[in-house]
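Have a look below at one chain only, the form predicted on its own, in C-alpha cells format.
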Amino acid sequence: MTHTALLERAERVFVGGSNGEFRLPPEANLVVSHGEGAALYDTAGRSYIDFLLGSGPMILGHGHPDVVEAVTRQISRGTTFMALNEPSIRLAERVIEAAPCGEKIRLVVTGSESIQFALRAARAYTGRDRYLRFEGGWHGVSDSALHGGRTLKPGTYPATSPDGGGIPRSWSGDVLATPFNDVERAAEVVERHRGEIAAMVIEPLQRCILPRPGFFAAMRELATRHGIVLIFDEIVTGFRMAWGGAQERYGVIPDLAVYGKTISGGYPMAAICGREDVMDVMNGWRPADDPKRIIASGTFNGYPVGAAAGLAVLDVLERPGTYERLFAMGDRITREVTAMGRRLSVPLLVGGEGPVLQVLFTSDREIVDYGSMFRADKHKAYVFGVELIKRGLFVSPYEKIYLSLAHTDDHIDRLLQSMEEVLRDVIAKMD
C-alpha cells in the first residue's frame, strides 16, 4: 500500500489523523515503516536520523541486538502472568540499587500511572490532599496531574486551572503551583498552606530548564521541615542524565522517584521507587479499611517483556563511557548552535543539557522557568522543526531533541549542518 493511501486511512480512522498530541503538517507527515539504530524509514522509502527516539525510550537506538535477544527469549516463555516473575524482580533490584532514594519499588506500565500512584501514596501517607507543583512541568495525563502544566496564563501563583477539557475544575483547588527555580515563592506558599500539602512534585530537568544551584537543596529542606513527600519525576532523567539519574547528578535525594522510558527498552514499563515507609501504603496486606492503604495495581504491572528489555538496556548503559559520550554530543550541539545564532543574528537559546536539548527562539538571556519558555517564539520553533524533518532529521517541532548511543559523530555533523541551513535560509528571513 502506498504512503499516501496509508496517510488517508489514518485520517479516516484516527481522531485528528494521529494517535495522540503528536501530529505533523501534510508537507512533513509520514508513516514509519521501521527503525534501525539511529535511523527511521517511512513507507515512501525515505530515511531519517531519529532525534525523537519515541519521545525518549530508545536510548540505545532501534532494534539493538541485546534488547531484541532478551525480548525474543522472554516472549517464548510467556508475555504476562499478573504474578511475580524473574525479569521484573531483577529489574526492580537494579532500579533500587541505582536510585539514591531506592528502598522499595512498584513496577507499573506508564509514566502517567507512576506519578498518579506516587501522589496517591503521598496523600495517604500524610493524610493531606494538596500538592505543590512547578508551573510548566509535565507529569503525565491523569486528571490529578493536568493542572498548571500547560497554562496559557502563566503567573497566577499558586492557583491552577485544568490544562484541557474534561478535567474537573474543582480538582485545581488541591493543586498549587509556583515558578521553577524560585525558592522564595515556594517557601511562601508552603508556609501559607502549612499542614495542607502532601507532596512536592518536581521534574528535575523541567522540560529543558536547568535547576539553579541550591534550588533542589532548598526544596528538600522545605519538604523535610513541613512533613511533605518530595517526589522527583525522573521519567526523562532517570538513567539518562547519570546512572543514578537526576538525584545523582544534582546531589539531592527525594522521598519518592518515578521512572520510565529508559527502563523499558521501548516497551511499556514504569516504576515508583523510594522510602519504604511511604511505599508501604501500597502494601496489599494492609487491612481493607486502613485509610493509608492505596490501590496501585494493574493487569500488566511487572510486565516481563518490558522488564527483560529494560534489563538489557541497563546492561548497556552501565558500561564505562556511556554518560561521557551522551554529554559530549549534547555539549557539542549546544556550543555550535549557540554560535550559529550569534553568527546569523538569530536570537536563540539551547536549553537542557547532555542527551536532552531544546532550541528556543527567544531574546531572553537565560531559561529559568515556564515563563521563559512561554515567551519564546513557538511559530519559529515549529517551522524550524518541520524544516529539519523535511531534510531528513526526525524531531518533534517545538519539543526536545533526544540523543542516543546509536548516534555517531556523522549524525551530529548532519544535524548541525541542517540546523545551520534552516537558521540561515528560513528562520533568519522570517522577521
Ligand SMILES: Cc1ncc(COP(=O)(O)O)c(C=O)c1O
Second form
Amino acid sequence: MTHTALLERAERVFVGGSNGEFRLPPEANLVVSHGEGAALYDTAGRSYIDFLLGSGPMILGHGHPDVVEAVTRQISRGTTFMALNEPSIRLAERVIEAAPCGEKIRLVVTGSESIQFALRAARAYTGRDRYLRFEGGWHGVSDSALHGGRTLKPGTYPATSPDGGGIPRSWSGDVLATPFNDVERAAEVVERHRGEIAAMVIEPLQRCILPRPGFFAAMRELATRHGIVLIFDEIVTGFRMAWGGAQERYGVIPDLAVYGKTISGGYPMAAICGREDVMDVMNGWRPADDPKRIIASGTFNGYPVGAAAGLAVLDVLERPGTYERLFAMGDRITREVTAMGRRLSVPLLVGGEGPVLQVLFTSDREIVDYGSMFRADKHKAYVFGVELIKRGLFVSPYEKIYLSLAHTDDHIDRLLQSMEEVLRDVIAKMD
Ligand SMILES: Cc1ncc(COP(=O)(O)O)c(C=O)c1O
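Same protein, different state: after the form predicted on its own, show the form predicted together with the named molecule.
Everything in the complex follows now, all chains and molecules, and the chain you saw is the first one.
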C-alpha cells in the first residue's frame, strides 16, 4: 500500500481524516510506519526525529528494549483480568512512594478519566458542586473539564463557557476560572464563592506557563483555609519534571494528583492518588446509599500490560542522571533559541522548561497566563512547526515539544540547526 493511498483511505474513513484534534496540513501530513528510539519513520520511507513522543508518553523513545520485554512477558501471561494483579500492585506502590501527596491510589486508563474521577471525589468529599480552574489549562475531554480551557477570548473569568459543542451549557455555572499566576484574582473568587467550591485544579506547568514564585504556595494556603481539595494535574509533569513530579519541582503538595502519559510506558494507563480520607470516597465497600461514595470504576482499571510497561519506564527513569540530562537538553534549546530570536530580530519567547518546551512568537516580555499565550502569533507557530516537519523534525505545529532520554546531542544539534534555518529563511520574512 503506497503512502498516498493510505492517506486517501484515512481521509475516507476517519472523520476529519485524523485521530482527533491533532492533525497535520496536507503538505506535512504523514502516516507513521514505525518508531525506533528517537526516530520515527513514515510509510513514504522518510525519517524524522520525534519531538512529539506520542504527546508525551514515550519519554524513553520508541520500542525501548526494557519496555518491550516487560510487555511481551505480560501479554503471554494474560492481558486483562478486572481482578487485582501483581504488575498493577507494584506500579501503585511505586507511584504512591514517589508522589509527595500519595497515600492511596486508583489506576485507571486515560488522563481524562483520572481528572473526571478526581473532580467527582472532591465534590463527594466536600458536598460542594463547583470547582475552580485556571484559564487556558487543559484537563482532558470529560464533560466536567471542558469549560474555560479554550475560551476564545481571555479575561471573561470567572464565568466559563463550554469548550465546544455537546457539553451541557448549564454545567459551566459550576466551573469558575481565573488567570494562572494571579493570586489576588483567585483569592477574590474563592472568597466570593466561600463554601461553594469543592476543588481547585491546577496544571502545574500550565501548557508552557511556569508558576511564578509563591503562586502555588498561595493556592495551597487558600485551598486549606477554605476546605477546598487541591488537585494537581500531573499528567504531563509527573515523573517528567522530577521523580516526584511538579510537587517536588515546585515544592507544593496537593491533596490529590493525577498521573498519565509517563507512567503508561506508551500503553493506556493513568492514576489518581492522594490523601487517604479524600480517596476513600472511591472505596467500594462503602454502603451504596452513602452520598459520599463515588463510582470510579472501569473494565480496564489496573490494566496489567500498561502497569508492566509503566514499571519498566520507572525503572529506567529512576537511574541517576535522568533529570539532569532532560534539563540539560531543555536548557540548551531555551538558551540557543532565545539567542537566535535576538540575532535574527524575530520576537519570541521559549516557554516551559526542561523536557517540555514551546516557542511562542510574541513581543511580550514574559509568559504569565492565557493572555500571554493568546497574544502570541499562532500562524507563525504553525508555519514554524510545519517547516520543521518538512525538514525531518516531528513536532506538533500547535503545541509543545517533548524531550526524551533517547534524544542525543546530535538530535538536539539537528533540531537547533533546522530551527535557525526556519527562523531565518521563513519566519523572519513573514511580517
Ligand atoms: C495536563 C493534561 N491533563 C489531562 C490530559 C488528558 O489526558 P488523556 O489525553 O490521556 O485523556 C492531558 C492530555 O494531553 C494533559 O496534557
